[in-house]
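The chain below stands alone, shown as structure tokens; this is the form predicted alone.
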Amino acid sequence: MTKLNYAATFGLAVALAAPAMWAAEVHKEARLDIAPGGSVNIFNNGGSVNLHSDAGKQVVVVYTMHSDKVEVDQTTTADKRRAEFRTHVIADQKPSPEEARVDYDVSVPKGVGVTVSGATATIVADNMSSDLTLSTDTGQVTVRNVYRSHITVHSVAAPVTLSNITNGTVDVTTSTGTVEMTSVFGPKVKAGTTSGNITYRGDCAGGGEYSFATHSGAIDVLMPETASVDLSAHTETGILQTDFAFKAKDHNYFTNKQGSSFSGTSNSGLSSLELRSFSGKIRVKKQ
């Protein structure tokens, strides 16, 4: 009996091991040289991938694993114009959400392009110089301190919040996500959604193109009285409200209809507001 239960005991414990073993997590880098305007694509349904830049000439990722389950792919093309690194779960295995998690942390050098898909992944963008296509269903995105860049995001449910975007050509699209926005500003801002709420505050500098529409959602613009704008507003049958001094228009493609719709200028009207919603609320408030 005492052969028997130490047995039944040191099994238990090799048992317990494996997942113990783990637990402590593995940590991987993988250095890349990269061609100048290349791009580097993530792929990564679980976990996080944060990137930033790098003053060198290599692409650095340092990638966390929770599990034996699944594993990262590394590949580059013989010209070192494209890079790419892919999670995937090894075959016949069934890991827990847990264990089928990748975190990357990701430097890339300026004006390397980098693309990142996944289903639940959390994406951060900070202090970068590089177009970016950030793609997650329901994780969330975040993008602050970027510069002269062309900034596209694809969510279902992950909130998007974007800060002090410089010169940005943005476009961001969501289903039921919300979508904040603060110190953004360059030649197109675009952000739409179905019943996500859309949050802006700025100035809407630099003589762009702003267009905020959403479905059934709320749209909220808080600026300075400074700000300089042609404002086009429409509700389908929601509310817009605006506390501007706005001035009328006395020519628009639409009738202007108290509490849902308008179209004026603010200051000398030198960048182009346009806000359309068909249920949601529309205000525009002085920040």
Second form
Amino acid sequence: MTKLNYAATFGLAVALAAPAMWAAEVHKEARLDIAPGGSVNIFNNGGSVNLHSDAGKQVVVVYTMHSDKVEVDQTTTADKRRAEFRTHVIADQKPSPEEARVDYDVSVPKGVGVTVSGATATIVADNMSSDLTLSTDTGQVTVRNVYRSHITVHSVAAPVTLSNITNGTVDVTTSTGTVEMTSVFGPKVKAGTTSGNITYRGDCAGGGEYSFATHSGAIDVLMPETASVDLSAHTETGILQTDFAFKAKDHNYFTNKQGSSFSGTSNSGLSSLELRSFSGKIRVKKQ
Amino acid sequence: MNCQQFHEVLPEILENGGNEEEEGHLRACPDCAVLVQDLDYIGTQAKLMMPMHDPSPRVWEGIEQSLRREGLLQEGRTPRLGNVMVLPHPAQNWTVTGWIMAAAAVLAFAAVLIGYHPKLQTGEFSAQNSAAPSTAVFDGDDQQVLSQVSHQEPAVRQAYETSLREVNAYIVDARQAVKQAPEDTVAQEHLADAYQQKEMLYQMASAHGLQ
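Starting from the form predicted alone above, please write out the structure of the form predicted in complex with the partner chain.
Every chain and every other molecule in the complex is listed next, the one we just looked at coming first.
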């Protein structure tokens, strides 16, 4: 068979397969009234969930199914305080991971809380002012441009990235996933991992409590010289390094020990910053 | 008498009580004592739960199979555990409630068996144990967590396995640190964090199980 024949055969196969692929992909849109302060719950094992705020008073959910082996059930309570979208496999069907995935694009009014649960689903929350509870096993979690919200993220191995979080209460727990925070500040910012690395870039502003803990992951904090923090850093068997100009504290609940424990303040020590690792390296550096 | 030998005669002990040697082991070994206590409790509760219905042979077969799987019952030995729960009433047709209660009893029993892991002393590892698969590092609860995500994609299952292994190492390290310095606040916080991590894994796996 000549190259030309190969190309023709390939082209024919693509031409025949493409309509079938398009036919399997179904887009649907749902618009639901939601009460102020209500909540939206989304259960979606695979695929993606993109969240953003909308000026309207309805929840608008556009979802794309990639096969007819799954469907999305939607329910709303009578008082409109809770709406739920749940992807599930149709009985007796055994979809492949690709067939089982559903991609959601969700717009919620400001102040309406959102809960997302998934397994491999990636989750992106952008430009929101809503309380967020996001949970996925291995899908990437990205939260950015969120204002005055409670953000809770749970993951098994999923990497978690947060950026431009203003006045947020943040609580991230991941087992082996990494946590990256850039310009995240608020009254309480907490991240904990078993072995995932934690990186914070920012000034720990706002007089809040910042607490990062890990067993074997590394903790890297990069702050501008103007950062005003009261630092407590301790590692059991790891290494502690800092090139930041802290004024050592005379008294703390642990004793300062070169290379493993340190407590001190920079500037007026407005925010508290607690770093704790068991065997992971802790580094506090100038940005 | 060691735990293995004790397990071999456990059904008889449960029915007739043990001899001096067996009683002595029971007094000396807290793990076996807890096991016997649990089995007695389940037997008593099963009686109370099913006062009107004699379980079908399938129930006893299920228990027997569980015992054999756990190595608590050897081939050729008659399982007498069922006799502990022999009921005074004549056999009747099973009701739905009866089935549910029997199933609950079997599940409770299986949970005890799965969760029971006697502490082997140094040098006490048997050939059977040494040939065990890598999942043997997980205790009964961990195994249950892994079974709840067993239908998920391989990458998800692997993520849970890795995470459980690492969080267990965290707990071991933190426990050791607390043991060495009970007043050490940081060590206590590590231990709390480690358990919090494990709790999260359990919760997330349970959510999958429910779905």
